[in-house]
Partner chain sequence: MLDLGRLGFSEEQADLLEVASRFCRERSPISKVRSLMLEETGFDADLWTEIAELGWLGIAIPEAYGGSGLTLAETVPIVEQMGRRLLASPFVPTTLAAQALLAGGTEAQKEAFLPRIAQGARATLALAEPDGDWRLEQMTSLAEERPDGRIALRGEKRFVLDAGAAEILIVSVRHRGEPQLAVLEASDLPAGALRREIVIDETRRSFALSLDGVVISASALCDPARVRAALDHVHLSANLLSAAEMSGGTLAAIEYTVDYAKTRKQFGKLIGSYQAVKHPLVDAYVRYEQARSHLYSAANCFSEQGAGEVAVRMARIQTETIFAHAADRSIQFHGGFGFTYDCDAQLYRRRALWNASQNGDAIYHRRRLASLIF
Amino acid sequence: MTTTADPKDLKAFAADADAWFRENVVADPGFMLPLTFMEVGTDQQFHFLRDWQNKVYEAGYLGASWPKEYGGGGLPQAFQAEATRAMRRHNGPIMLNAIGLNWTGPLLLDMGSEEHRKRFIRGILSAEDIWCQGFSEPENGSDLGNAQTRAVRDGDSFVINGSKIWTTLGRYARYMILLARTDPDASRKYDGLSFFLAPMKIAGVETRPIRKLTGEHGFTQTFFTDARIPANDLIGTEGGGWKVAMRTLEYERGARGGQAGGYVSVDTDAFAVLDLARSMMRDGAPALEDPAIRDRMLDFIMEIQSQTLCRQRLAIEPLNAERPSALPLSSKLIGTEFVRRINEFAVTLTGMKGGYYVGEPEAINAGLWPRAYLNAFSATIGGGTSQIQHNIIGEHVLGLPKS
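In the form predicted in complex with its partner chain, give the structure of the chain above, and only that chain.
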């Protein structure tokens, strides 16, 4: 990171950030950019986004509020917030290294050792070290606590055997946050797990791309065959991995702050969908003049406003006093389901042309809407499905008995 901002001059910083993004955002790289980090499918996309993240970091607009000694900007949180706002304002591409920036990084700052922070944080910010997450397995997804990938201690290493699946960025990652079973005999399944910072580019680790519902290649299945990883690269205690995994999910679901900043997926703009409703013709008139369309559009506008208001409400303590975890724990469910439904509605608005897909020259907005709708399931399934989110809210916020 090169810029040295005056920690008292937020205004100047914000103005600089605004000017920088205005100048540096490339409006059209000439190929389709992913809407979320989970969508990165081609080497072209990968390299473009990695360079972009690196450039933003070097300019001082990513990790601006992370500690200086590890590679951050050492500035108050408000500075990073300004930088992120400027990034949004100028529609900058997404930050690529999401798992590093949004969950591994905060986790290391929170629970990692000094040595880990020194070794990993800078590479996370610069995008030199891409991170992936090895939680889900072919047989254990929602029931994460039942993960069976084995880690057996052998001197100052652990030997890993088993398989992880749906590994986002698995093909590109240098490191993986890995949940593996160190004690298969623990009386509670949760107590036999440990949490590793595992290297990917070593003997015994192999990744195989999986084709997504959109037809592109995306996440991978990751196979471990006697892969040796250093015993020191573990967070928490041996057998204490479940607690660390749960903390990771709080970062992932946005229930806990401390992320590096920027954004890792493009927000669906309800007002862009409104423009679509105005511009698409239906039965000889703008779609928005159809009373049924109008009424549904109204619901989406109210829903987006609900989310904006709930975010503002987080800062108003007396309005959250009775159930402080309610809004943080429900934001993933609400946000991801909204994105799925509004994109589905947008496809409907395009009428007959809703039958076109990406690549067809006459597709509305280059096929953005059907593509965004199909990709929206990444968030209603990944990070704990919406059904699991219901269980969590029911049990942890309303105190209902476990299912």
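Now show me the form predicted on its own, since the one above was the form predicted in complex with its partner chain.
Single chain only below; no partners, no other molecules.
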């Protein structure tokens, strides 16, 4: 596979992608589409988004830069970037299989065996095989290294017992990336963990939906009771799961590239918030005429431009030489907290009507803003809370002591 793109070929591909998304994006399917993959709460949403992802993949606009021998397009990354831009330009629905496309797939291409790649990559891209994540546990919060779900070796299998929580799409998933403890007596808690590609549709695995503050059931809790999985579903070595999990979190936090393309959440449009500020009234005048509101709106627009420039800076090696990990490690923290703050601001613009939610006749923009605000919190928690991200930046970028 070549890594550079012929400008003529790239231009033709971009034009074809633009035309395809213009023709195929359904503006209104007749029901509410999720803002993020963590909000998929109905079978109707799930099947629509699964069909949509498969359609995009079959058209050649997802996984375009992944190796052809595993089901990808085998093209330079620039082609996938053009396809994703066209997808955004025409407001295409999100890609459903977020954990497969953004974490599991890149991990398999990076650290998986040849058998794993041939077995799993195509199903990830087509959405035939939905993936979920089994890291967090009810009793351990953000202390991932203290995971207590047990995996006991029994011949050519491991027997799993324990529970995982916040497993997004868990009730639909066919596979889980699972971190489990194989050696409870290891001298360091991190040394006793192993990383599995665990099947979900087997005896001994049960999922229970969790109703969120947003009203839907995008999360589940997963219970393992003597669930038996093949030993060759292990990635890396037995007891070496912490290293694999840390690599996975680099993909989840956006600190490492290689994702399949597309997007798994709808970006908040700052200019839609600007329009909202123009339309909402304060003291008989548009809210935007309030100097304090204008000032905050300008700050948000400048922040967006700053984030855009930082992404461009990442591609210019000399600009990152002094602290090469600074931008990748901070991008998740900055981006998720920005989305939370701008949606909170939008809710305040709607005044008393900000209390109306989806389905209520008085809701502004069909309840979009309170819904987007409440949904924003999940991204500030998943992949490491904002507090943990601050610690990571302090320790690994600034070199501050843990104490």
